[in-house]
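A lone chain, given as structure tokens: the form predicted alone.
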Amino acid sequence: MKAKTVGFAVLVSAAQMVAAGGARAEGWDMPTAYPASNYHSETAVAFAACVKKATGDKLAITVHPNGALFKGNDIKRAVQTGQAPIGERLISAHANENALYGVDSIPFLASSFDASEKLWKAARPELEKLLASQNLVYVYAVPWPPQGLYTKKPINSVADLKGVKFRSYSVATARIAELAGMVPVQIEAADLSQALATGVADSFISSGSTGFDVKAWEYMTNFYTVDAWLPRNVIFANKDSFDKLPAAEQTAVKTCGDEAAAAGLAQAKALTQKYIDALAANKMAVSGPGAELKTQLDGFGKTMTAEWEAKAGSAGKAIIDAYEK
């Protein structure tokens, strides 16, 4: 681990006090969608502490986790319109605006951290241009662990999923529901626990991290490590607000963003097995998909990759070509 990443990491424990409701600093408010204890939120708070220190207290960013300031599906619009100067959002949730936003959630295309990094490197220039066209400045992104399938019963094939109420939060998850004959139900992360508790959803695809956050073992019996994709939370700033910052402060935001990306990636890797072990320790049946289910899911992946390329046009094709080189 590089020294600067270590330096960034030591800011976390002190910075967590801000997310937990410590004294509010004047400056930028940063809405996020996940609990304060989630590593994405911890990374955001440490990023804010880094910016504060790097700017000599001239720019203070206060993180508002768990949808407290804006709900997850409202964060991007809030930052675009200047209601918040910076925010964090699961970027694939906006693939309905532009297919490029869904590049990190094409099922079974990039199913490991290394593959995910390669895909993101190929896609990032186009995504930065797209964000800029919407009055947003890319700051950094952090992946989730590989996405697994949570169910209330054993699943041996896609036929076992037919009619199941499935949590949908993006174009990709809605399409998987359609292909598998499931019933998609739109549910944001902050509402997932309640949806599971009340039976609104009987299955979902998400990381071990989300399963741990919502105590999935209280509602689900099985977790299948299908490694569907590694979606990313992207942190972006309102371009008008960013452009008003002095050059030195802009540099501080970007530099701290680079450090946050490295620290968040390292944390995601470190926590992946820990979360899976926690699910198993709480009596969930954890396993890979059986041969029949895996073959069927891989077929969904091929179908959805072709569909994504068709929607994303020449820019999408160039990304896939660069990734597959």
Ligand code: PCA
Contents of the next structure:
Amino acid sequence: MKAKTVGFAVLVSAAQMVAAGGARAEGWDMPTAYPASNYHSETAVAFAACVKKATGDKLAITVHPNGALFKGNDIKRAVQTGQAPIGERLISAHANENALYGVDSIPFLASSFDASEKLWKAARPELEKLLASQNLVYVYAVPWPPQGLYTKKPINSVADLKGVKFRSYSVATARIAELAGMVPVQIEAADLSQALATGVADSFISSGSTGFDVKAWEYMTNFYTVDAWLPRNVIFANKDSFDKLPAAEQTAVKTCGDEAAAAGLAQAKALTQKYIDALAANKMAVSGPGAELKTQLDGFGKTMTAEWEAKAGSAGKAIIDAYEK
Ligand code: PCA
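Condition change, the form predicted alone to the form predicted in complex with the ligand:
Starting with the chain above, the whole complex follows.
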């Protein structure tokens, strides 16, 4: 009698499991590194809403902005190792792992939105392969606006930058600092205002977007629109987590990713001038670099392009050839 009861109980709970399995729902945490109000984060939230709808509420992604869940520099590893199933990361920050991750940060190679899209299209197949080799599935990518130079005094030539403490966020920004005789210090965007406020950094290269986020005008006087490159945030999923999803949900993630890429790009384009206007409205001097500085920066660009090509080998060359075609 007792055994029978147990048997029945087991049967019931097995049935419940099937029922629960039929209505499976999964929650994915998505660490990102930039403020909730930044368009990258807003795009991620819209992406999550798209996935939720497309999967009939079966896959709920929660965005954790501003490095709250994992700091920017830890997000890629966290997703590779499955500590987080999906995340967003500035991919050029990882060019020390493989030069291909720095393809979007070759100075002056692709410094408009159109050129940057073309370059990304040429690079994407190789990048997807590289990510897959690190247990990551490419979901989507969104560019930052063109990168300019923030300083605390007018800069006429590289000589004016000598010895300046320079906040870097990637291999390329650190290399520019070296070439200019500055002192690079790697700082995440989430820590940038504090670094500027406390004098840990006195100059940086970034977009109007991040300058706006950190209220650059509280610390800096000049923004030079040098348009060095347009780096990208890449959103990737842990491959094991992704592969475990039912096919329809995998498709939902990819389709919503395509939508997010288009929406994020449109936002980046629409906001670029607004951010620059905001810097100017807050009394920063906004201008292009003067002739001497421009020539010197172009020289750094040539040096860094050659360095990148040497490191990126035949895969890199194939990307540049496809881009220049
Ligand atoms: N903002 C990010 C990366 C590039 C950008 O425009 C930052 O400064 O960290």
